[in-house]
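Given next, in structure tokens, is a single chain: the form predicted on its own.
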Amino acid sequence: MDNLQFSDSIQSSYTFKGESILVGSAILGQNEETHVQVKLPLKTFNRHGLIAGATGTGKTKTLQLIAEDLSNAGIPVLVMDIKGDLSGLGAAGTSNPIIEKRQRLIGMDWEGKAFPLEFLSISDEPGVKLRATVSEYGPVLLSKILDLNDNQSGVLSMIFKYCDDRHLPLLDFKDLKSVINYVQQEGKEDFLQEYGFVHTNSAGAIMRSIIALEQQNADDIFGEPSFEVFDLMKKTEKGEGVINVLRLTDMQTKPALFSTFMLCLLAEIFEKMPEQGDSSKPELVLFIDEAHLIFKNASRNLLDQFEMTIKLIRSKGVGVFFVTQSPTDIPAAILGHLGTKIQHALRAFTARDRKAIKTAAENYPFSDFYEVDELITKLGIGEALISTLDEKGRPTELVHTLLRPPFSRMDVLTNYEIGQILKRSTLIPFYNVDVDRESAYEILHARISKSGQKETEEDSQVKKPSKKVGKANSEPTTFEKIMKSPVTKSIVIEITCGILGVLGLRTTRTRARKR
């Protein structure tokens, strides 16, 4: 295999079906029979990917070694550490008999190496706090997250417009709930005149959805200071891409919160990053471990938003890899957009498992060399079937691959080692502070309090009686002035005469009848 040296990555050419293919790539391993190295071209990482396999087959280690190669190539990485076993990227690995055996089989040099890490958090885990304001989410995305219908989404959009026009900052759910209550009570008339009527049912549905999300500690991801997505794209002085490890060990029981955060993050990256088109390598690659948590019980709106984002974010130079147990965990509409597929072993313990394996095998290119559905069940730990896209965007043949061992530690860091990495962080001093500036909640409560105080003062004011008593000294009332006026006297006389005249006439007629 001829090696060609380029500045940005490892480049090699090899012959496949008589054609020489140039590859700038992450080296995963090699085929045991042909000894051909298997690589993922950096250029096609923004076509997204899938790493699938049963528990214990090596998915996380595959993620780890790909992240290492991307970091070496100067590409920043964001990995979702659900199980807490990716922190080992920050320490050099040590050799052992298993690594030595795999090294001999694939003929690759191996040397332990630590990679630059930044720990992130959206919960109580130690790390840089990732937050965004409710306003940054916007009414459209927030409606999808809260799974609102069209009427409720319209009400939420009106509320956002009202807040923009009245300069009411929406930083967290506390602000949003206070505005919803205000436009139904004290500010109802003001809101009705310019924006329309807020039906109680719609407002109640929005409030219930917010409270349901709050039960999963959504307050942890809403607020200030807002995280700047470009801080995910740092490089070291040596040109290595920083690996951002988002610690999510307490998120497995909070799928709605996890989905909310991921959708917001992808939307923020898509909005802020410039259009890039096709380039030699991506700007950022995200790995979403335990991806089934995102799609489990996700609403139709949420799935549609994910699908649209995955389709469009490619042009921003961003790649997204989903890591899960089976390809069937990923919605078909999204699975169809994943250019790279790495399939570890699946286990056929039940009839349902065998059906799932057959379905999984059909997601890979047809192969003349393998019975895919059978081979999937026979793969050992650290082995995978790999299909990717070449530099021209063409799907490659499916290859049974022996994966190389990660250069970093294949175990977790100690609390002390994590603490040392946190101490070196330049982002923690900026983001891990509590900022609670004046926003909609404070402004509206001050307005309500002021209005209530004014009404109390008006009610407490009682007119005091005049100290001077007597007709001569007392001021005539308005009624008395009217009754004493000449016009009133004339009207009274006329009415009185009329009445007396009628009575006199009736009296005369009565006397005449008696006679």
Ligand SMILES: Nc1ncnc2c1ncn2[C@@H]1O[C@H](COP(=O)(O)OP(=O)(O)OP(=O)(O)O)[C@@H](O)[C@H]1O
The other form holds:
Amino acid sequence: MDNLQFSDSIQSSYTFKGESILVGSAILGQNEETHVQVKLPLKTFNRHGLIAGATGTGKTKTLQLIAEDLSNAGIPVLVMDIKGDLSGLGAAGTSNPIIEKRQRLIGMDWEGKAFPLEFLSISDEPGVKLRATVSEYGPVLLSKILDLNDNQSGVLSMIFKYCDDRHLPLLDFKDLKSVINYVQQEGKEDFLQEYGFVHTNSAGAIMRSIIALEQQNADDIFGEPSFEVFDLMKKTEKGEGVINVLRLTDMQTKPALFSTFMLCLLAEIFEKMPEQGDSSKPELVLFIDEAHLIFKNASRNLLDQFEMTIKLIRSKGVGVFFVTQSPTDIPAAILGHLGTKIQHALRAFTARDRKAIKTAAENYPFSDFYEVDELITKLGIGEALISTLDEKGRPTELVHTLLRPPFSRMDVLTNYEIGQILKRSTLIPFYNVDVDRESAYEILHARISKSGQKETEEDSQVKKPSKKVGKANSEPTTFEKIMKSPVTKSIVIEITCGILGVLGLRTTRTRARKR
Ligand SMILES: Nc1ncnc2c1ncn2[C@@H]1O[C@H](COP(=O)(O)OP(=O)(O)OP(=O)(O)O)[C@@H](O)[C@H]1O
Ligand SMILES: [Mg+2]
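Cool, the form predicted on its own is there; where's the form predicted together with the ligand?
Let us now look at the entire complex, which starts with that chain.
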């Protein structure tokens, strides 16, 4: 431990090779050998981070205790609660022999504390509904989400322009689909004159991508009222940062929706937040638990967009921490942007595991004090090797740290406790309302019905009345038309051929309402 000299006071920094590298902020725990406090400077939080380790080694609890320290420091936090085990942040922890032992070892005060929580949701989970309209996403981002090629993106941009010019609000996927159908049929001439020809193949490809996302209930994240990202940055009267817990327990089977949502959220935060320059503390820190889900099956387009957003969002004072089992779960291009690394134990059961551990160890700064690849396999639960960035942006040497127990509950809240937090929410009355604004779907639907009615009236003047006459101007005519469209036909064929089969998902939910 010759190279590392730590001060023993919580308030001061520790030095490495004569340089001060940590300036007081989030207290993580204590270094095993020197018995001094290990801290992460607030300034490093917008340089992003990684919390990695095998299952059950303490990753989520580390996330929990860092979120607590940030909240205490007045910094709002957003956590992606994939397993539903972060609601405990809203209740004070109670001591037990394990906590007492750890407290003694670390020599830190420990007192149970509940933190200010806001539950958010992008599904049926209870919480403030996070949504945005299709128009707000815009054609560029939506093309990335739908993984469209250049031609298809061009068509989508034209459709957005058409809607803008014709005052057809695009609120959700239903609106977008109805416009794509319309410009292929009734509105074909109108569209062709000003915006060009929409090839059936391109329209079909866009429709198929939309339907594939809809199978994962993506329509839940599109609509009104749109969520304002500044509502994530609230503080309590006492100056504590609010911890926003986004409940995503049903997201494990919907990786495409999860990555889409994350990308959209980051893009929205990036767009709305002002430049912060070289700020001394972050404005918001995001933790993405089970982060491998974002990158699982994500298209190249989406990954490129992610990398760019992660790189740029730093200057807006926003930090993103990925929590996952192995550093190799994170694409190399993104891993390269993560300044703080917290590595919990990795377990070596097979030769493949040993190889993965070696690769993981090589991702950390070189240590002439620890045998990193060996130590990684020996770390206990709630212990980690930690490296962050020094003031010059260089990675600090790894420090073996025993993490403090969270002050909040290490277990989940009961439904009653969750209900009490939801009741106190000031955002729910504003965001969880049904908005039934007239949008593209209704406008076009009415337009097609009207023209259908006119045609029928003309027909009935020349033809003999048949049994169908009474029904001729009602809805089935419209839907028959849409169903006859080449685009719709190709979608129906694709679906039966197995789009749903590939996704392994079949949704039984239907939209209860039109937003
Ligand atoms: N800092 C800590 N202080 C006290 N106990 C801890 C700490 N970290 C972890 N533990 C104990 O280890 C258990 C597992 O921790 P945690 O749920 O954070 O693991 P994980 O790595 O997130 O697991 P998974 O990969 O399954 O999500 C906790 O329930 C708790 O009992
Ligand atoms: Mg976990």
